[in-house]
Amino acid sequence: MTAVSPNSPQHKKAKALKPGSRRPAKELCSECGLCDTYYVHYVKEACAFINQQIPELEEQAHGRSRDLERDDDLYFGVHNTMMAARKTQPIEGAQWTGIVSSIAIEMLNRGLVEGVVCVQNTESDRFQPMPVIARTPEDILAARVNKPTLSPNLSVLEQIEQSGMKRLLVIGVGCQIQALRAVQAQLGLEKLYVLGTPCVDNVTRAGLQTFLDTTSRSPETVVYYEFMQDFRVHFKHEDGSTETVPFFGLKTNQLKNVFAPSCMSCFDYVNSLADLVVGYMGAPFGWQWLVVRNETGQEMLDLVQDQLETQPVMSQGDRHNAVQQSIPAYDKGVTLPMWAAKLMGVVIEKIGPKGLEYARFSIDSHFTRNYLYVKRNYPNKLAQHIPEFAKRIVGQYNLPK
């Protein structure tokens, strides 16, 4: 997108719009927050579900787009390095060991940024996201732990411009970051840092409750949860206990429609436009997966390097058969009896894909599912909306009609 001065007539026209009055992506809106600001003026160019432009924005953010002939680029996007890491002294109450929070705090404390866009929760609901511009370490720590619901992170964009901030860190997921990159030139910043997390299968708050009610033994005490590399959903409860449920025991027939349409039509699982990505999907169990995409991402990682234990990424197993079998199982809403699901989980944990191969398994499973979703529900968007890298990944498998 061409840079537009904050004082230009076009930008003034944008400011005159009533925030939240339009949702041009309609039911595919991921509620990223852009349309809750006067930046809605740019939505038809910026929205990931109206104008898919990952290759162009990769060029803008990283200096090149991904090389589709290199497997790691094809799957994980432009990157300089990948590693597995964990903090030697974890942050208490963090979902993992607190790498994301630690980077944000260091950037703030060292004056590299004046604020950090992150997501706290409302006082009344631990799962209801509340985007903020954090200006203190305490504000950042109050945002630790993922919120597995659609979150309007970009709703604070107007506050950024009005505050006069010039150096900013934004923490977000793929759809938010694509829109952010598209309007980045309009923000009037001297420096933007982007710390991303991989993201898949978000839900509305009501959808989250359905998932908790059908999956956890004690929905009201769940603090956070994650789909993990051991093929189990891990729930953390208020009393500190952990509950695990095998993937294959999920009530798929009841959950097929719980995920947001935007997430069912997303192909940026790995947050390809962030400078640095911190997740878990490509790392051994108990470790985090770090993807440094450019020099800015390396600068961010260097701030906490001495706080981390690291190891090289690894890859083990073959995902293809498991993915191919999962396609019709999900399509038909198959749910195994719990004893069979637990048994299958144990077997697959021992012989199934690990490390980067697990990451590819997860990407393949979701891309094939999402490809079918778009093909069936939005056939007119199929050609333009699905990036070439996703088409190549999906093309490895036999899909039902």
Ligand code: FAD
The other form holds:
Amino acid sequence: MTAVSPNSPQHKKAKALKPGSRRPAKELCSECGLCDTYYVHYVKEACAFINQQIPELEEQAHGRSRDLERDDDLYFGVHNTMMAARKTQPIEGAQWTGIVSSIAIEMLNRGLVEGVVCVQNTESDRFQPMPVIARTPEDILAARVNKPTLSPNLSVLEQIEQSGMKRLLVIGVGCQIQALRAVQAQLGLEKLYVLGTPCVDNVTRAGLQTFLDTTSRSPETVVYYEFMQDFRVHFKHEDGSTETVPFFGLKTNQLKNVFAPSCMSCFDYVNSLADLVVGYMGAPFGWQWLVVRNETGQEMLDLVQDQLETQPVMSQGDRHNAVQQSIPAYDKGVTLPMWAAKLMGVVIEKIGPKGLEYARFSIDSHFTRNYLYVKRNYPNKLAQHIPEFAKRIVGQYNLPK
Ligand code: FAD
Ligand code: SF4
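Instead of the form predicted alone shown above, give the structure for the form predicted in complex with the ligand, please.
Let us now look at the entire complex, which starts with that chain.
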């Protein structure tokens, strides 16, 4: 991209867009936060929904773009290693076992970075995201657990420049990281570390309420939820109780429009541009899934190796039939009665895809759904917006017109 130095007149003149005003990506905006800062003047090149440039940015971040002939690269992006891991002493209240928070804390404690971009919640609402630059382990711990809503993590970019920080860790999801990589050279940093999580089916705060209201038995007491590898949504409530709802029993007809249009048109589920990705979907139930994309990612992982137990990734089953059969259901928003959904959940859990095959199942299902969404709603964007790797993945299936 055209280099404009942080001190150039063009940069100084640029102004953040007003809160609530229409963003350049219009309804596809994922509220990544870039436009809340004067970095908005890079938006046409940097925005993940205006200018898809994953292969170019992979090259910039990892020294090469993914090899489309290698199945693991095609699906999971550029990487040196993958593994399943969990903390031997999990962090209480973390989303999984707290590997993300632990890495961030080690990086601060060892002086590798001066600050960490992460997202806490507001005092009045546990799910309302509040991006911060954490400077202490306590600040990082206060950001643990997912805020399962669109979060303007990049809204702190101006503060980074003003603080004079030179070494920074950013934690974020794919669309935030794509915009960050695009403006990375303009931030005046000596070293940027990027710790990513996978992300899919995100929602606005209002959308989250609809999801909770239609899915949980007690929406107001939910403190945490996750779509897990056992094909169930797991909710945790304030009193410590757990509630599970099978995927196939979700009220898809009422949830059809709940996911943000940005997430319905996203093909960066696996956070291709982070140095290290920490998720769960390629790991056995109860474990986290780690994808080390480059040497910087390995350096970050090495900091917490002694806090982890690990095992190699595994893959079992064949997803193709399940994906093909779920395409019309996704498309029409069909909901099974709860007894049938439970039964289907049990059968799928017993014989269904596991480990990396589960991750491929989830990627295939979302990419086919999102491909149809873009084709129907933004046909002019189809060619540029959908990366080649996603076109190949979708190309394995018969799609309805
Ligand atoms: P913790 O130590 O609890 O730390 C969580 C970190 O997430 C915090 O540092 C916080 O800053 C950051 N964070 C919280 N909310 C947001 C947000 N809205 N945007 C950006 N950063 C945020 N993994 C999968 O394998 N498959 C998925 O489909 C998937 N979907 C996800 C959707 C969202 C919106 C998010 C935020 C994460 C998703 N993940 C997914 C990742 C997974 O849920 C865990 O976050 C990850 O495994 C880290 O767990 P942990 O216990 O190490 O994290
Ligand atoms: Fe701006 Fe980010 Fe929205 Fe794109 S997604 S329009 S960069 S705030």
